[in-house]
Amino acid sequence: MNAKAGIDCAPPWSDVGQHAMSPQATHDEIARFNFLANFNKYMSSRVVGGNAVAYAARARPAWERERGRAPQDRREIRAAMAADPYYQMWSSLRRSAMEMRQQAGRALVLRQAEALRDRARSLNAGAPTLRLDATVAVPRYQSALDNHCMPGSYFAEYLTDDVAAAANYDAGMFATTTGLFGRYLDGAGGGVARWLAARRPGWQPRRILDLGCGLGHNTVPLARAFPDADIVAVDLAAPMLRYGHARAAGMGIRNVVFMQGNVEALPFEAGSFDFIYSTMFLHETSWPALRRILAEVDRLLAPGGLHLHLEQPPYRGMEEFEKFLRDWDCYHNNEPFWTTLHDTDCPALLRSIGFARDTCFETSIHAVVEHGMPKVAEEVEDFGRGGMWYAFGSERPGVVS
């Protein structure tokens, strides 16, 4: 049973869209996946509500006898509420989520990581749209980290060659997103192909990069999109990589090389790209190194491009509540860089790197999706995990090629 039939549930695992290197699956772990999803969608519209209540019955009041005032702002109600036994519970349940998801995706793909390994190798087999280079050093802010508790984050390598990291972030992160991001998780790189024909009706951007790209789930849309462009899709990590182009090339893309190397600085020339982009990235950097891969930006982007970023909705203009449950991936989710980007001002930090003022712009972007899968709105995003995001970037003046 699921939605079609009348019932609100998340979509089941079984509907993941299967391609070159999809894991095998079996009953029992189809069936973990699936309690994982209709988890996930529990505690984010279900849940999570009950917060406000504990917050207004106890924690709150309880702060203002002892201090004589309410909290203030979003790290004084995390304190007032770090001892109450309702926010407790949430986020040891949401934490176990995750910790769940990452025991069964590496169970699914660790008991056929050679085989995977295996298949990869046969699809990359001299293919010299693979650029992968072991000097290329992981920064610390990287490697000290297991990026959304998953064991050696994206860069865990137990095999030569090895894809198994790739392969658990792809089997897991349906479960993760209910299903929001469409049938092949690739709902941002749709919904940046349609703002794009929307906003440069028939542009034909000639050279594209994709930073921080992962595996690749949202750089198969623009290359789709944009079959005659030249896309470079950039990663530090060789697993995500491997199994990114493998998983491209036995979807027929043969306009991308994913390349290995640090965004914060890149060897191509100056003003060597039409359209530079990322998708869910830039959480993901410490500040000094979100200011250098924006300079980068600004170094790179050609005379008439355009540059976009997705991410989660800044904090300025919220409510602190909504601050303080949105944080909660910062202290408890391995995402040390998460608040600080989000309480920057964005478009305020391009103009200090030098983007001109009335250039710089907002907007939002929301996921484009298969048929069947479901269509998010706003009263259903899950504090950063919906199929809808906010967006920044600047139009770099000149001939737009």
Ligand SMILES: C[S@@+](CC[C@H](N)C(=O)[O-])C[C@H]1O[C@@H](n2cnc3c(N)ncnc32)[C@H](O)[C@@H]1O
Contents of the next structure:
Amino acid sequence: MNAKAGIDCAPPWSDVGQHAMSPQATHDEIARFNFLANFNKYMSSRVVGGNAVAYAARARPAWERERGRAPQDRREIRAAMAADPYYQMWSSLRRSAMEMRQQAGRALVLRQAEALRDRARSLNAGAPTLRLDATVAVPRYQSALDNHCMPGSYFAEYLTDDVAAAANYDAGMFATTTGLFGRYLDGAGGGVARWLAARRPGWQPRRILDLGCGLGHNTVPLARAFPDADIVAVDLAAPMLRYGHARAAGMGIRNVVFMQGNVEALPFEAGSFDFIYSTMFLHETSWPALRRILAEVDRLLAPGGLHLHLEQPPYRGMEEFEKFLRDWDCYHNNEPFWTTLHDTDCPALLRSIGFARDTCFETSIHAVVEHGMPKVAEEVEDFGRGGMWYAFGSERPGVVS
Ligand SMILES: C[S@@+](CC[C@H](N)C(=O)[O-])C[C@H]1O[C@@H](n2cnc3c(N)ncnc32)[C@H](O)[C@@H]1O
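What I would like now is the form predicted in complex with the ligand, since the data block earlier showed the form predicted alone; can you produce it?
Let's see the whole complex now, leading with the same chain.
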């Protein structure tokens, strides 16, 4: 709710937290993001509901007339809904909103790509905490697609030392999440820090590993919560790391090494990390890669250590219609591994990989959203845009260091 206006609208894009790498936006660019944020909010709060009406009134009866039975699972519901005009409208508007977000973000950052690159260069100059490695190969599950419709995905480089892909991700995220991730898009990381403080009061992990850190939105809250810890934040994408390192440096963060690498196999000794985590990462990896990544976590976790992964909730226990709606991203938003992860019993997967000696768990983690951004009720889980995260992980027996 926008208290000033008395209406339920997204906070303005100009409330996005400013940092050293923030792109400069004109009035019209801000207006575009404001339109998109409110459009997305309207879509996810109002328009989505019409799908259930269309299904009950048209798609299910038509399917039943033809086959003599109702659709049995989310796949059959999708087939039944494919030709429904309301679903087609909703789906195409959602897709358009994502494409428009990319267009708005790219128009903003590409016109100032050199200035952003130069700012990152100056903030990163000579820093031992930025470790890029041009020999790191991007695996096919990342290189073969533009993740969630981002042209060039996380990896496109138009200039030497480019950061535009990351700047676009950073600028556009607020429009999709309508402020629910917080001003600095760090609500998940804040939630992890708060959850850890409750789970292990007084614990000060010495070595922390952030898997698939992106530009570090959710690394910074851990760096602040554990200022004496050495944190390694790993990502495949050089533009994300350059931008993320510069952004963090501008915030005064000094205890994070931003490292280019593939988290399926990392150059650290066994048992190197007390706390290993990921936020919004695993659903972007293939099934074989997911297993290799978790096996690597198994190798790297120290005795007494803990690991935790934040994702959207598993489909288990949900209505088939709800699963069908959630599957939209898999089919129409370039998230091909989405369905598989959400169909997986993650604690069982952990045990099958070798964590059987550990205490495997699932939990919910509420995002920490501050600085006047909209707060979501504890129980709200809004298609991953805010509120509640699903998390799974395990705790390793041994002396907690
Ligand atoms: C959704 S994004 C960033 C998520 C980030 N943890 C956050 O909370 O903002 C996912 C990131 O995972 C990275 N990634 C994908 N596969 C990877 C891999 N095998 N190793 C390291 N990073 C990977 C991508 O480059 C991308 O930056």
